[in-house]
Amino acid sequence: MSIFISDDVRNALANGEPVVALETAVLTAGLPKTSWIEEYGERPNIIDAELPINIALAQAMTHTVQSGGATPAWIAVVDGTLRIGLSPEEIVELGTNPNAGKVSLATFAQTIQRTGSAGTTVAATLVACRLASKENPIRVFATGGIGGIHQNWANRLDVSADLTALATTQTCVVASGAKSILDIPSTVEALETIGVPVLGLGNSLFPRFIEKNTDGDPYVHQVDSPDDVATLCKHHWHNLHLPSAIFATLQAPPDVALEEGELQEALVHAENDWAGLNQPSPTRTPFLLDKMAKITGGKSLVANLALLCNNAGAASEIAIALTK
C-alpha cells in the first residue's frame, strides 16, 4: 500500500514532538462545500466568507492545532495514496473534488486499489494514526463527534466502524460524545464493552454532540486538565498494555450549543425526507446534517464548526501534556 507521510509530520514524531491528527470525512461529506448562505444564519468569525465552509473550517483547526503547539495531521486518501498531513493545497483539493466521498474501514482498500479520493472518516484516520510511525505513532487525535450505534438499531442493525477501531487503537480521541443522530445511550454501552475509556474533560456527562446536556445524560469519569487525561493513557497503554483508545469528551461551546431537544424535530423531518429518498446508507449522515442546519437556521452548522475547533485546540494541549 502506498504510504505518503509529510516532512512536518515525520520530523514531529521522530523527534518525539506533539501532533494532533485530524479526519477529513468532515471536508467531504460533512459539511457544505458552498460559501456561507443566509440559510445558514449568522456567519461565525471562524469562517472566511470568501471560501467554501469546509475549507474555511480546514483553515481554523489548522490554526488552533498551530497555535497550541503542535503539528496538524491531516489525514486522507489521494488518488489511492494514504497521505498522512495535507497541505493546504491538497485539502482544498480534496475539499472541493466533487468524487470525494468518504472511506472507512471496509471501504479503505478498495478505494485504494481503484486509485480514488476519499476523506477518512474516525475508523480510518485512526488506522493512518497507527501506521504513521511503528516506534511513534500518532497519539492523539481530534473530531467532532464520532459514529456509534443508530436509532432504531433493533430492526436496522446499523453500528458505526468507529467502534471498531476505537476498540484497537492505542491513540486518545477529542470530541465532543458521538453524532446527535446515534442512539446515546447504546453508544456509550458499547464503548464501555469495547473497553474504550471515557473520560468528561471538566465535565461527569457524556456530551450530546451540539446540544446541552440534561440530567439524564449518561455519566463518565470527570478529569480536570490535560495532564490527567496523559496520565490516564500513559497507565492504560504503556502500564497496564490495553490495546483500545481513550476518549476524551468536551462539551459543545455553551453559547452556541443547542438546547435540550432543540434538535430532534429537525432529526424527525430529516429522517423522514431522507428515507423517502431510497438513498444507500453512506448518504444518510451528511443528508442529515445538512437538512437540519437548514431547518435550525444554521444553529446547528455554527456548533458544529465550533465545537471542531475547540475540540481540536484541546487536543493540542493533550498531546503536549503526552510529550512530557
Given for the second form:
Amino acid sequence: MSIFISDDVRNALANGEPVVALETAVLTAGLPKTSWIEEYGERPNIIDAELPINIALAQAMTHTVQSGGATPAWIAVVDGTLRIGLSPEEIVELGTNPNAGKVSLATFAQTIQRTGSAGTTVAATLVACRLASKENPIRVFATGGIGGIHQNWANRLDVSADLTALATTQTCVVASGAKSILDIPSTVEALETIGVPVLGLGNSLFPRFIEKNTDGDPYVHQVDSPDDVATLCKHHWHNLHLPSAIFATLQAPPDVALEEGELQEALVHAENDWAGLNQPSPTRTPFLLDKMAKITGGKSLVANLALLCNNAGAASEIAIALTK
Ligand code: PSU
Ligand code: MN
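Next up, the form predicted in complex with pseudouridine-5'-monophosphate (PSU). The previous block was the form predicted alone.
What follows is the entire complex, opening with the chain shown before.
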C-alpha cells in the first residue's frame, strides 16, 4: 500500500512544528456539493457563496489553520493511496468526485484494494495521524462532530468506529461534541469507558453540536485555554502513557447556534422521511443533514460551517501550545 505525505506536512512534523489534521468525510458525505447561492439565497459571510459548499468550507478551514500559524493536513484516500496533506486542487477533485463516499476502519483496506477514493471519517483520519510519522505523529485534529452511539442502540447496535480509534490514538480531537443525530448521553458514557478525557474549552457541558446547551446535558471537565489542553495531553500521553485520545470540545459560536428544540422538530421530520425510503444506513447521515438544512432554511448549515471553522482555529492554537 502506498502512503503519500505532502512535503509541507512531512517537513512540519520533522521540525516539530504545529500540524492540524482535517477529515474529508465531511467534504464527501457531510456537506452539500451545490453552492450556497443555488440552495439558500442569502449569503453567509463565513464561506465563498459561489463555490460548492463543501469546497468553500475546505478553503475557509485551510485559511483558518494557516492564519493561526499551523500547517493543515487534509487526509483522504485518493485512487487507493492514503494521502496526508491534500493540495487545494486535490481537495476540489475529491470534493466533486461523485463516487467518493466515506471510509472508516472496516472499509479502509477494501477502499485501497479497489483503488477507490473516499473521504476519511474521524476514525480513518486518526489512523492517518498515527501513520504520518512514527516519532512525531499528528497530535491535533479538528472536525465538527465525532461519531458515537446511535439512538435506539438497545434495539439494534450501531456504534461508530470513531470510538474505537479514539481509544487507541494519542491525538487531541477538537470538535463540538458528536453528530446531533446520536444518543449523546450514551456517547459521553462510552467515551468514559474507553478512557478518553472529555474537556470543555470554555464550556462545562458537552456541546450539542449546532445547538445551544440545555439543562441536563452531561458535564465535561472545563479548561480555559489551549495551554491547559496541551498540559493535559502531556500528562495523559507522556507521563501516564495512556493510549487514548483527548477530546477537546467547543460550543458552536453563540451567534449562529440553534435554540433548544429548534432542531428536534426538523430531525423528527427528517427521520420520518428517511424511514420511508428504505435506504442503506451509510446514506442516513447525509440525508438527515440535508433535510435539516432545508427545513431550517440553511440555519443548521450556517451553524455547522461556523463551528467547523471555529474548531479549526482552536485546534491550531492547541497545536501551537503542544509544541512549546
Ligand atoms: N458529523 C456530522 N456529519 C458527518 C460526520 C460527523 O455532523 O458526516 C462524519 C464524521 O466523519 C464521522 C463519521 O467520523 O461521520 C462517523 O460515521 P459512522 O457513524 O459511520 O462511523
Ligand atoms: Mn454505524
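In this text, the rigid core denotes the largest set of C-alpha atoms whose superposition between the two forms falls within 1.5 Å. Because the structure is a prediction, the values reported are computed rather than measured. Positions refer to the first chain, counted from 1.
Determine, after fitting the two forms on their core, whether E259 shows a C-alpha shift of 2 Å or more between the two forms.
No, the C-alpha position differs by under 2 Å between the two forms.
Would I37 count as moving between the two forms, using a Cα shift of 2 angstroms or more after superposing the core as the test?
After core superposition, the displacement of the I37 C-alpha between the two forms reaches the 2 Å mark, so yes.
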